[in-house]
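Coming up is one lone chain in structure tokens, specifically the form predicted on its own.
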Amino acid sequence: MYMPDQTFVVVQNLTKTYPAATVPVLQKVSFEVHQGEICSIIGRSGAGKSTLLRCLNALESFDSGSIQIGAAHLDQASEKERRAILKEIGTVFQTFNLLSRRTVLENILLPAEWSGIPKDKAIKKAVFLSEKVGLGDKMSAYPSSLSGGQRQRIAIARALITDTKLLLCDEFTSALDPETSLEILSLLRQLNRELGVTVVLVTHDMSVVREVSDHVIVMEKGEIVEKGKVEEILLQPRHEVTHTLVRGLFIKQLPNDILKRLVPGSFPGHVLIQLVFSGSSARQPVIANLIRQYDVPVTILAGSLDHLKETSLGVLTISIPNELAKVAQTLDHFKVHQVAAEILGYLPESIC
């Protein structure tokens, strides 16, 4: 039964070192994922993201620590118990890995055949999933006649055929164009809601993270450096690595004449600040109160609408005089009112 408040995945002090490596690829990694959540794991190349995912589906062993999925401990399970656990875990990879001589329906059925599920039950489930992923009219087609997005839909249905409770996705949209990626992400969100399947995905694409994630885990050099709700991680990142990963996610193009004059260092002149308004902050006169309370002259340079999952965001770029006290007061004011603020750069006084 789907219980969204229950912890479903518990990883504690997971450590792994490859034989030829001098440092661990995973170092005492600990986190939890609640049932029915979509949790994204992000980080730079070599951070250990994919290795962590492969430990969750037992494609990789680990040196120490523990993995609990539901009530079962993967590291303590017998071989029979291990097989039972793995039946409830589905994986979608970057490449589709479909069998060219099998139809859509036959590709979806493949894990059910390996798992010994009765044929009539498996076919019924495969037809159900084909329709769920929008391929009800393509069940007799072969992969060569389908688009990349349709092939990934087959891979998702195939991963869910064995009554999957945990779906692992490893860079599963990276081979798709942006429009198709959005369609697949919308499908993933739909399946998450309707089937109650818990999803853990690895991605380097922050657009994927903001479309579907409930929680985000940030990794660097085999360690978790930051984790929290998607709103916290994307709008108010604390760690330097997270800042680097999300930089530019909500920035809209500034006018060219401003971009040409913008410098990274602090100079006498003006400072440019990007603001992201969400929730209650979007309904409050935050800018007007700043001007009135601190006598800060504000110039609005650019503005647009953006989104985080299904929530609209207001994105505003402003400039204020680069005076140390005023800048500090301004940033504190935005923090109090839960407006995400980031300094984009400076316009020196000589060219303001």
Ligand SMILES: Nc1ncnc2c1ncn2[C@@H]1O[C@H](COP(=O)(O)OP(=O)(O)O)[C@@H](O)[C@H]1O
Second form
Amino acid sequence: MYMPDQTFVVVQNLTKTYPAATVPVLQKVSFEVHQGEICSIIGRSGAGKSTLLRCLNALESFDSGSIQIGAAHLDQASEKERRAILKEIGTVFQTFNLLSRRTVLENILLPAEWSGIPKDKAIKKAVFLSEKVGLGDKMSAYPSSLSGGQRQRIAIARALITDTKLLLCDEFTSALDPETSLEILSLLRQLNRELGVTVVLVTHDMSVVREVSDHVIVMEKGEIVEKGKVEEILLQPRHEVTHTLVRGLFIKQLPNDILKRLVPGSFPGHVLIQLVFSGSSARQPVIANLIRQYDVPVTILAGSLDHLKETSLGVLTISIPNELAKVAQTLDHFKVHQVAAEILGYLPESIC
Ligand SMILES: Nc1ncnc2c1ncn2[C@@H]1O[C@H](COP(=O)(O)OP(=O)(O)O)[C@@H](O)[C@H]1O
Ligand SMILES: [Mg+2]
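Take the protein just shown as the form predicted on its own and give its structure as the form predicted together with this ligand.
Now the full complex is given, and it begins with the chain already shown.
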């Protein structure tokens, strides 16, 4: 269960430079993850996301800073304490890393064997988990006879066998098709809720973030540049990197003739603005008031319903004349009414 007042992972000023590298891969990285939440770390390729995740499960060392997981400090722990902490951490990767000569159940059992959990207890747990991940009827099957989605389900069950409290996932849906990806994300959410496991996942895919995250951390060049609740990050991105990553997530295809004429720089003519209405803003006549108060001639180009987790969103693309004062008034109006507004581009001549 997501417990907003209890932190489970506390990372402070984590800094690391790879041997022979000229710049640090992690620079004073600090963040907290609450007990029972799903926290996503996003960023462009090379930002340091995987390195950070590998520091959390001690596959990687770091130069300075601290990592606290539960009550234990990873950097101050004795070897015995360290093993106990690491037993409570499971990791799932993009490649499933299953043993082909072992059955589904035997694969799930592997970490239990390594950490010396009594066999009968481990088998009971493995059966329970294989049912939980939807492979109850495949326990004796071999990975080669299963689909990518089913293999990732085995990997998830395997990561949870040692009474795991923290699940780390690195691009774990990247090898799957979009539909299977959604099924795996929904499974992750279900396991997170039912078992109370805290999840930190790394991805470059915004649709993953939007499906499951409670909080989002944005990384760029080894630093955290933005962090917040998923709604804030996706609907009101502040940093340029976040903007770039999030752009397109809610964009519904505009007619081709408009897309072809759209230019990025400000241009006399029309400006196209994408609006995302959510919560109370969806129930107010924000557009009607804009027309009435500021006399802005609004053309509606496209509209649809979308979702962010369980919340419905209205997504609307409008065009208005590109006149400096009117555009400023319009953007201000949307800001006041908490409608996320983003300029998509400019149309050099009238489209009406
Ligand atoms: N084992 C390593 N040794 C040296 N450099 C590495 C190693 N792993 C990653 N790097 C470098 O560190 C930077 C961050 O990599 P990584 O953590 O994999 O980023 P991300 O997961 O965000 O793509 C990259 O420039 C990468 O080339
Ligand atoms: Mg990576």
